[in-house]
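This document starts with one chain, in the form predicted on its own, laid out as structure tokens.
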Amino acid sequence: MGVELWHEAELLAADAVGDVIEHWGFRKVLGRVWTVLYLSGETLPAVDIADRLSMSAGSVSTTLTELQRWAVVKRVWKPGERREYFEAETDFWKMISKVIAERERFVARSVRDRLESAAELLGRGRDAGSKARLERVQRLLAFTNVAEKMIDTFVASRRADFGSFGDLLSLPRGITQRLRRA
């Protein structure tokens, strides 16, 4: 495959992953930079990432710092090299579970805390409306507690059952093999 085709494919993939990352509430550039590193299959210096994505050095530096905070990119030192090199985390489970552990757990705790405060306020009321609202808030709180336990269990188990989706990991291999034969 020619360099131009490879670069075009790399940008398409980077934009696709960037769109997913943006949908999840992160900045699109995080997905784009991670994808370039992931596709390269080797460590890259920041200047190469900037060139491939037509980004400024400062933007790449900021992005790499954030990606390292999320543990989806790590800095790699090469003996005899002045430049810093970076590589992508390739364990999808590790990346997803970190995001779930930090973001989703935070949201669940925040919701639970506010619902508990609402229940406490409604518990002070003596009228029928307060009691009915308290019951509804308590139902929301019970659901939130279940959701929080599910998040904790999901992260702690390091397992997810995707059996109903078939063998998703073999799908790309099958497509790749068909493309090679064509």
The other form holds:
Protein chains: 2
Amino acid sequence: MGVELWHEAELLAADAVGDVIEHWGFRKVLGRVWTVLYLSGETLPAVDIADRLSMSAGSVSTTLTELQRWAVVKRVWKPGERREYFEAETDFWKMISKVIAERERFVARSVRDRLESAAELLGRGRDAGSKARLERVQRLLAFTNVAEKMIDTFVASRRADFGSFGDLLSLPRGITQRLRRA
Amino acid sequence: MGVELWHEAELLAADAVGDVIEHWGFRKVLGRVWTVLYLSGETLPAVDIADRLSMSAGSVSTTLTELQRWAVVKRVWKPGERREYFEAETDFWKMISKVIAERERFVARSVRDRLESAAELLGRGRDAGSKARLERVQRLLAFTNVAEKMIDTFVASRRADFGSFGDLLSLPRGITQRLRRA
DNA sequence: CACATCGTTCAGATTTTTCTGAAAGTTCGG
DNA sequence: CCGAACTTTCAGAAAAATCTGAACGATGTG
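Having seen the form predicted on its own, can you show the form predicted together with the DNA?
All chains and molecules follow, beginning with the one already shown.
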């Protein structure tokens, strides 16, 4: 009875986080699995996750591997225990920072490179069409460079100045109430 | 001949932008179509876009409609002309601001609501499991609220302070060189 | 008014993503 | 060395996203 109560809440939260994560371009399950681990507050074996989220063992395995790749879940070996346990990273800041560092930066670079190729091609053209387009590709490049610099700064400092809220990300306890209607 | 040169560059750039856009959770074509319009520097009829990107008329139509919904492309009626023309929004800042305002804010709210429901459920539980989870759901909520506040501030000011690069987003000409290796 | 030119819509086809379940791999106790 | 308890891998199934093409609607033209 009591168990069913928090289980329902857990699914609700897991699904909500799943949506955010999907919005960031990952699969929903990644968010769900992380949330179950996070909410449990302790390490869990893969089977427990499969049970709670009604997933197949294979899917859980794949998902956990991917979560580890993003350093969002850690594998914990317990001496004497046959099975392995998994633990959620709890530092939101660290997680976001990691994702931005790896993913966003990669995309930004890849795009800049291609835009530069395009600019190079257009630079060769003598016709009006090429000239007109070159100028606009350069604007795109300028924008890309700004974005790239922002990302680098963000990642390097691990604490870019988003307005004045940066500090809150390290989540002091009990702040929920104050923020709720702030 | 000359035409083929810039056409190739155009496709290259369009594809690069398409990838960024896909990374943001939209379809690649949205980025491609916008880019073709942006680079052309003038208004274009739907057919031209279909030709340049080898898309079906239907797909172009759907895509243009969606781009208009995001205020990233405008429809332009030319007196005396039978067909309609389309024009790309060129203000990157305005576009991003719009997307964040509509999309991110929506997700943030939806997630917060669901997390609050979960917290409410957990608050009823008397068992240890519920209590332990409640605390963590509240941390998620605190984080969500911070994110929401950031988004609101960003959108309200239309110029949040991302490091010290905010100003550059309005792209003064010729800045490309300076930034390239800065 | 019949015709020609476009844009829109949407059912069905195609492609891509994601999941499942079974087989194979690993580790440990006996 | 065998069997039990787990995990990983991956081919094929299932589901989701995306695109095409044809039918239709609208608008202007002769």
